[in-house]
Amino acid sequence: MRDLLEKTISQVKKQGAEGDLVFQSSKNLKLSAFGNELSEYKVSGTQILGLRLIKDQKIGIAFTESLDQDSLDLLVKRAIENASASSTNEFETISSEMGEVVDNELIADGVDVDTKVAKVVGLFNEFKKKDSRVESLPYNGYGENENFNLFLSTSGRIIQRTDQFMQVWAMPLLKEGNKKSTFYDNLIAKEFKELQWQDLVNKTTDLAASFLQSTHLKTGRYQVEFTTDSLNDFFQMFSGIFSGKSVVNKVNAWQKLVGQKVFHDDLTLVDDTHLKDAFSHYQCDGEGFKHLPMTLIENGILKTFLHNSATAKELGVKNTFHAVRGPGSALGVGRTNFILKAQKTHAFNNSYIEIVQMDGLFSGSNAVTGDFSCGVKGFLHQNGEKIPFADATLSGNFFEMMKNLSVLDASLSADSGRSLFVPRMIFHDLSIAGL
């Protein structure tokens, strides 16, 4: 296959153009059960090849799922045609990086599929053992993905990456009298043996059981603690605030705030793909440049945005080597692993809200202004008691929230995907609508 792609790169050169190819393929397995019976056994695979071509400062993108010679010839032809029909772009170029990088995070599994099927089929019984009130598992399953990526450019840059992940998820439905309650969670790992199935059973069942006894909060303003997964949802929802691409497009509320305070001054935000405890590590970005650790916010002060070569050139700043591009997409910008480091900690003895689930954040938020509104459930910690609540609505502004907080513990906790690492924090004066 690599020979075919190298021939395609040669064709691009013969057209007097520069370009890069992104090839992605994956093998996927998905299992799920209904009661004690296997309800889904799905094996699938995908492959796609994308070409980004630049000729006379015009960009053409084309992609194909077929790798026969006729399809590859047509791929180059379409990219040339798309480039000729596009506007001039003086900022986007093909990287001049050369050399080969092998980026392998694939681990031999060694577990047969029958073992995996048995684990999924037996999941409902494990929940029933934990709590007889578990009526069903309306949402459950196991999945695994093995991915292969190959990047080639006309300058001679070749990057080969392989990785994998395995995931199990469950949402038990508990019933007691006329009351019903659910709680969803998932686990992710590089190897099957690393998946802690019983931890998933214990956590989801215990939380669903707690919410069978949930009360309603009084409407008011509260001190709030979020799970790391909830905080990761916020960072994903408002990821554009860290992007040089959104600055170029003039949809970034921070675009004039470099050198000014945007987070609490106890916090420093670093993007570091090489962090040992992270789930994934990427040696190179989507243009073939080597990834380097980058401090975005230092002691609350915005230092830089994440950039690819084009956004950096257009804004007259340094490239941070955070380009991303899929086979059929334009050049973008993306984070790797975010580490939020704390400079100081503070004592906190007041009552507070612990939020363990948010619903509707992505539909109820404005990515540009930072405003958000979503349903939440969790616990009220007050006078030594831990009181479950549900059916409440949290609202606020993410940008202001990240300034108005106290760090309680500087040690870092990771989200379930191990791409966000944060200290324990209490956010002050957030609005919750209850009764």
Second form
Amino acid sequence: MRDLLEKTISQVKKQGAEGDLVFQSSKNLKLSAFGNELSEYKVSGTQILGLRLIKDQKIGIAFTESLDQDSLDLLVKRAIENASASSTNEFETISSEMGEVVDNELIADGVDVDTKVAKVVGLFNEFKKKDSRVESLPYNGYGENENFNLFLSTSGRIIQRTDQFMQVWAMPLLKEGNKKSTFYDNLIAKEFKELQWQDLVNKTTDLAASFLQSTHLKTGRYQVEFTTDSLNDFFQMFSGIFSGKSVVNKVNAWQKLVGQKVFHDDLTLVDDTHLKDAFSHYQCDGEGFKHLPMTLIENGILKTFLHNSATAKELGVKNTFHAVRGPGSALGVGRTNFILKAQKTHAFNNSYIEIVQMDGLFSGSNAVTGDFSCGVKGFLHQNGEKIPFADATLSGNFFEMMKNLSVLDASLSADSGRSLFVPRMIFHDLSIAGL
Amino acid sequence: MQLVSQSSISEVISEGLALGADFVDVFIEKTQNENLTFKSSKISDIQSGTLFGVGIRLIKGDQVLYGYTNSSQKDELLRITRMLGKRFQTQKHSQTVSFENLKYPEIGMLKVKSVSLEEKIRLMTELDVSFRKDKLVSQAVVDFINKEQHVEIYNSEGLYAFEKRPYIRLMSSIVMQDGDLSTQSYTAPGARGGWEFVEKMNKEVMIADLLQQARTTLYAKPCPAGKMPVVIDNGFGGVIFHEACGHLLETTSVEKKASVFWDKKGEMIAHPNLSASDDGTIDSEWGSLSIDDEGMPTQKTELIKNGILTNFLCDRVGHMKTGHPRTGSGRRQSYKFAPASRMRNTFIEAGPHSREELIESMGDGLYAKQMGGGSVNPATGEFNFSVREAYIVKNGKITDAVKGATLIGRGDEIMSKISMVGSDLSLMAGMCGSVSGSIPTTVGQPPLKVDEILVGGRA
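Can you return the structure of this protein in the form predicted in complex with the partner chain rather than the form predicted on its own?
Now the full complex is given, and it begins with the chain already shown.
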């Protein structure tokens, strides 16, 4: 594969251009069951190659899933054509970094497919054992991915990365009388043996069972606590707010707020790919630069956005080495692991809402204004009682929400993908519509 | 032109049958993509590429095995087939399969118009200039998506079918700012076709609508919260039916009894004023297909007639598991997904009322003029969707614009609360994500009155 990519890089150079190639291949297995029978068994192997080419300060991108010589010739030809029709971009360049980095996170699994099949086929019985009201598992499955990525640039940067992950997911459907309830969750791990299947059974069944007894909340304003997975949904939905690219594109509400308060004073936000407890660690960014930990918000004050070399150059600031690029996409900016650290904690003894499920956050949000509105399920904690509720909506503004909060416990908890680490927080005065 | 030789495919299917499969099909796809982005008044990205892959499905009893690869080499296709087939642990006598070309009516034009990159960039430039004539517009982004999906489908019953599916979409979004206030609005018309769709578009109306939508939401107050009657306007308003009912009528959910409607065929599931269909045959419509991704000619499927559930959307596996007739609804994003029963162009049929009659009859409530996206849990029927442009209605009159509204409810409950159906039916392109990936679908409806729904807003 490397020979093929090196030949393509030579072709790019012959055209008097610079460029970088991203090659990705993966092997996947996916299993799911219906009742006690295996209903889906999916195996695959895929590959894709993408070229970003710069000629005369113009950028062209092309990609292909076919890797025969004709397809590779066409790849270079299309990138040249696309570049020639593009506008001049004086800020985007190919990194001058050189040298080879090997980033290997593959771990020998040693578990055969039959064992995995047996585990998936036995899942429904585990749910039935846990709660006889489980009628079915409409969504369930196990998946594993082994990925190989190779990056090559005309300046001589070579980055080779291999990684893997396994996932199991389930959504039990519980029925009692005419009431039905579900709860979906998934687990992710580097090795099969790390997956705690029984934890998934217990958590999803217990929560679905709780919502069989759900009540309606009164419409009003509440103090709200979110699960870390729900907070991660917010950070993903509003990821553009941390991005230097969205500043360049003039769609970032914080574009003039560097040096000003954007989060609560007690909070500091750091991006750190090397965090030990995180699921993924990347040595280099999408341009081939080494990643470094970066403080974005310190004691509530915005210090910097995430940048790649082009956004940094255009805005006249330092690169933070957060470039991202897929085979078929333009150069972008993205986070690695976010760690939200708290300086102080506060006592809190009032009633509050704990939200464990949000539906429709992505379609119900405005990335520019920070406004959001979505369906929610959770618990009302009041006078020592924990009362489940459903059929409610939550509305607010993410940017305001991150200022109006109290930290209850500074110790950090992670989302299920282990990429966001947050202290325990209560968000004040959020609107919930129910009855 | 065949993407992979028929003799190779014949060997692959024979091998699958010999390994114990009752049924084998092969889906071959080659898709050419071209995406242009015009941002900050210049062309910022041009990307183009080719996707190619082969998906092989083996079915035995209720068990579905699926594999895919980017290779067209016979040895690799046989390797995938054997890897799948060994799960069956049975052997049958090998049989030779020969194929017959499927004849079917072609949906849309056989040849579509294409133009140069320069012509596309010229149009994007014109749109950008038009948007920026409004001094409150701080950013405008125009994306142009052009795709041609060439599919070939073979199966062990001797079927060979192929289709070229051209798609075109022009997406515009603008950011408007006035002091500390800001908002974003977008529109994304699309069609199965080529440049002729762009030529026929009324661009002046599109530009005016987008600017008006942004200006309205820029100064809108937060939406009040609580249960109230809502009039949902036509076009993308059809997302309510798509989410609240359409997904629940796909046998992908029905076969697992994971739909609240799984046993309701022939029963009243909606208000008697409501009829709905899913039609894959509408000329040049975004969700239209000549054949589905299992090689069955597509059709118009009546789903609900005067409130009674008449049909489900059914693919081959859905038919095997439920006995409901196949409807040419087996769809997938690409060769990376096994097909599943999915919607095509789904809409509520036109009724007798004018928009004004609906609004006047509601007293106090909400007029949802433009809808956003949404999602549904088919097992419980719980759905949600967002409203992009909405107005408060007082005493049957439209008053203040409001923002930040979400509508939530349960499909089986909401369908009986659609009490009045308007006459002005229109359709709108969208993308639908589900078990077999993200596919082009059209939603549509005339204006509707829902007697009561929970509106999420500011308390």
